[in-house]
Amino acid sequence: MRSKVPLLDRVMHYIVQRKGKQMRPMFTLLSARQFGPLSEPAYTAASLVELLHTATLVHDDVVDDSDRRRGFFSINALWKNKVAVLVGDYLLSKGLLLAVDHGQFELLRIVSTAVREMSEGELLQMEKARGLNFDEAVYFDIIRKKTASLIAACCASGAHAGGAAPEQVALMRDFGEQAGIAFQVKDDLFDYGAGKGIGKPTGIDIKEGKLTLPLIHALNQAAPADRQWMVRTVKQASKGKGDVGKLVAKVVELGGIEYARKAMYDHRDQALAILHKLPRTPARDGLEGLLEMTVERTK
């Protein structure tokens, strides 16, 4: 990630010092290890997915006008939007060139497909949120694209790098997709303070008008009058109006939290069922542990 451009080098250093949990590279490396010893293609795949993920976070902060990321100032907060957009582009190109330079064109195909789906998912979310389309099928279509597609790509690219057969690569992709859906539903629950070690509800997703599973379920259960003010609150929340706290309490009252938690565990169990089609190995145990961490994490 080093660069001869001083400004870019400073930004890269800032990013490296504040890296996150790096769960996606772990999904990649463990998937590769399930099918053989770790090799250069596996490390290339893990590096690519982390560079891509970091690029999307930098761009997301620009889109969401967010000044914080992982408890620190975001790139756009420190260096403004123009620099942040260019840095995100730079990270993406570094990752894609990594695959090209190593001749890993199947890896490039897997990850490029994920990038396309992530972009579609983000745009679909913006479109549906604008029209307040609170349809559960639409919600799952969005998160399958915007979140689960990258974790699916991690597992598929790792399996491919480990020498897995095409049907095994497809199986690992399905595992990653289910794990990714569970991961996103867990993120939804954080907005309502619904998690071990989580404090007061943040209501951030509500304020941004995002579709979340607890809210969708609550709206579908609410009486017409309640639904009307709930929708009105979501519309006004982004403008600093409305009682977000009251809305959160109503979502809890209508069973939105428990419904979403059950859905999260259902997708975790589906992921486990797929994984158990493979022989038990230390790598498979590691993937199970990583999956468990996605649903039990506290941040």
The other form holds:
Number of protein chains: 2
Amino acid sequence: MRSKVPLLDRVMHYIVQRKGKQMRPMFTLLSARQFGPLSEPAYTAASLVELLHTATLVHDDVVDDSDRRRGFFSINALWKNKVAVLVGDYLLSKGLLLAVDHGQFELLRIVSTAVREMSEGELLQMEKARGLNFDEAVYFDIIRKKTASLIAACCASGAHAGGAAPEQVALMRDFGEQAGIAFQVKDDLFDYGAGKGIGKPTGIDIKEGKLTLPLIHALNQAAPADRQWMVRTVKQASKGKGDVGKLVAKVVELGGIEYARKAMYDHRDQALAILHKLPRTPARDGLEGLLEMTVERTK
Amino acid sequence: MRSKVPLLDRVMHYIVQRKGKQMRPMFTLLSARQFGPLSEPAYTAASLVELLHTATLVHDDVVDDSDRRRGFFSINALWKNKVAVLVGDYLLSKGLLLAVDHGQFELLRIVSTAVREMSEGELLQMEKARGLNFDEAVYFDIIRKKTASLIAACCASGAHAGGAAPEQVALMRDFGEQAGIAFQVKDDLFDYGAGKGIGKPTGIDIKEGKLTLPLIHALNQAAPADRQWMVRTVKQASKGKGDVGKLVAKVVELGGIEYARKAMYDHRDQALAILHKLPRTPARDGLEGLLEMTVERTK
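Please supply the corresponding structure for the form predicted in complex with another copy of the chain (the preceding block corresponds to the form predicted on its own).
Everything in the complex follows now, all chains and molecules, and the chain you saw is the first one.
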């Protein structure tokens, strides 16, 4: 990954030292292994999805104005937005070149679609947050695009690299989509302190104007007076005002956490049902374990 | 280009209404026409390079914190950085999907390389500006990457789409590179008011810390006392202080404009010499015209 630009090398070094959970390459490699021995196309796909994911994280931190990522300073906090935007573009092009250099056209098709859906999902989220839209179907549409589309792409591209037939690639895509939805609901639960070990502090999503499932459900359950107060507090929170702690408590009181947790397990179960259409192998067991980790992780 | 995200559609509508000079698609289509009749692959390539170019402009305005683009408000000024970063990513992925959907693998190879070089070039420019590096070779390396690489990709992908043999594709790439260098030197001359009709105000590059050829040459020509004052003024300019008008006048006085203009014509001549290795056709005449427009344009 060395370039001829020292600044870029310093940023890349910083990124590589602070790896995440690497769940996306694991989804990719296990999906490949389910259909055949691991070979170069599977490793290319795994590298590409992690590069792509890293690119979107770097851009997300600009989008959200975050100064923290994985417990360390974000790229935009250390080097400013300028560098973060450009490094994100660089990572994206490096990922695509990897597929191009290895002649993996189908991989490019799968991931380009995911890149488009991810940016669409983020834009949809911003728009719906601004309009204070508390529709559950809209929430699921957003997380399907912004998060699940990439995990779906991991499983589909892995399966394709492993030599799966088109209908099996489609099945793995569906598995990844359900797993990805469960993953994002879990992430959104963390913001309400649910099931959390360490990580980002509670209430951040509300302050960033992100309307997630626990809040959406609570709002739709609330009595008119409560609802009015909650909507007002969400509006104030985006301006750094309002009692966010009390809002979080209200969401818990109205059953928002339990409801979202149930939705998460529902999608986990749907993912599992899809997976069980395939023969049991060590790779399938691995995918089950990864799915379990998705919903039981504490960070 | 319609999506399911109303916010995205509004931004896209805004962008499409404010088209630029569309020089990149013209380079692409004329390069294709030199080798054969225009057909779908050439149009795909032309659309892709314009989408890509637009994506980088949207990101550039975030990077440079510009609130103007083509005489109108920039996307980041109207919708904030968040939207601009995501719309840039969306345009990039839409462009790539265009190539994927049309099965144009070689096109993807050519443009992915350009995307990587463009972000490298921008990062290199930032780094060198910070270190106050006034090396002419570094300047040419930066503009070759950040600007000429895409115009080279236009000509190479166009030629490939038109059915050119690999050595002719390479020749057209070299032509595009020289034309692209001339194009950027011309752009940098505008900042010193040279040959300008309307457009961005003088001195912007200096304020943004961009060290371009007129300034670099003037600095390398200046007597020690002048040089010291100039370097100090460049440093102050990035903080919104210092007499930028006087610095521009000094650059003119020291022959910076004339020197850069000569360099621009040198690269134009090199481009022309490459082009003349090909048989004369209406398309070749068109490329010559485009090259002339590159160096003689007033905006």
